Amino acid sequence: MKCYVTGNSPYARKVRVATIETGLWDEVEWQMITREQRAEMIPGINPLGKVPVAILDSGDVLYDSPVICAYVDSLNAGRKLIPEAGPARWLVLTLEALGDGLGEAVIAASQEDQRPGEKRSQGVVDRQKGKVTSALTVLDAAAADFNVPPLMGEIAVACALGYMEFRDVVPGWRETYANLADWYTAILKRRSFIQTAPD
């Protein structure tokens, strides 16, 4: 499998973390590309023009991160990141969706904040930051019950938090959401997160 990723995308990081956690990192041919290369290369592979995108040995193309991570987990002979059946499966996938949604809101708020003066919409920033705050509140209440070692839901949440900090979208969030912050501090010590930290 060949996988195209950028260094700072929280969704590309999800896939990279998943392959480390499952022991499959070396089975992937990683293609680390710049934002400029993404704009040039990726629309011909993924019509949405986004990373991560994977090309299987068969030539089939997978996108985006939930699908690629599920595929990686299907190759995993060890502890599954996504339970195969039952209520636990849906809990993990729902937490993954919340983590991905947090990432989307963080990206939208950050991009809008960086727009020049008259093109910037404070309304858009406020709406997206409202979503971020709602997600953080729910995650803070749930953090004590997160899986250790992490499953796919926790991986998605941690990758979104990493991007949120990288872009400084919610300054001082660790003081406000102490339970989530304590969990996040612990998960950052895992090799999978050390190796994939945003640059």
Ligand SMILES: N[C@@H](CCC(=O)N[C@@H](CS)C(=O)NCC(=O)O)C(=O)O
Contents of the next structure:
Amino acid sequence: MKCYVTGNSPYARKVRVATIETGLWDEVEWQMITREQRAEMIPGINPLGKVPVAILDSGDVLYDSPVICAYVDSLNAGRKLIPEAGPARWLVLTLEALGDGLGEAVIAASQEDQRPGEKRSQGVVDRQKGKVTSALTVLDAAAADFNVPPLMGEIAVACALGYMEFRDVVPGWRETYANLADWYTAILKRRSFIQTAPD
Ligand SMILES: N[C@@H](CCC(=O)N[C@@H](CS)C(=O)NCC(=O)O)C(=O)O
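Since the one above is the form predicted on its own, can you give the form predicted in complex with this ligand too?
Let's see the whole complex now, leading with the same chain.
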């Protein structure tokens, strides 16, 4: 399988972390591309123009990150990142969706914040930051019950937090959400997170 990723995408990072956690990193032909290359090449592969996108040996194309991560886990003969059945499966996928949604709100808030003066909407920034803080509040309360070692939900949350911190969208979040921050500090020590840290 070939997988197109960019260095700072939290969604691409999910796939990179998942392959390290499952021991499948070397099974992937990684295509690390720039934002400019993404704009040129990716719309011909993924009509949405987004990374991550994977091309299987069969030629089939997979996106987006939840689908690619589920595919990676289907190849995984060891500890599953997504339980195959039962209530645990839905809890893991829902936590993954919360992590992905946090990432979306972080990206939207930070892109709007960077728009030039008259084009920038404070209303949009506030609305997106409101989603970020709601998610952080829920995650802070849940952090004590997070799976160690992480499953796909925790991986998605940590990748979103990494991007949030990289863009400094919520200055001082580690003080406000101390339970989540303690968990995050610990997960960052895993090889999978060290190896995939944003540039
Ligand atoms: N839901 C998608 C989101 C992917 C996404 O938003 N990727 C961003 C990079 S973080 C991207 O490629 N953006 C380019 C664009 O929107 O044109 C996933 O989980 O893979």
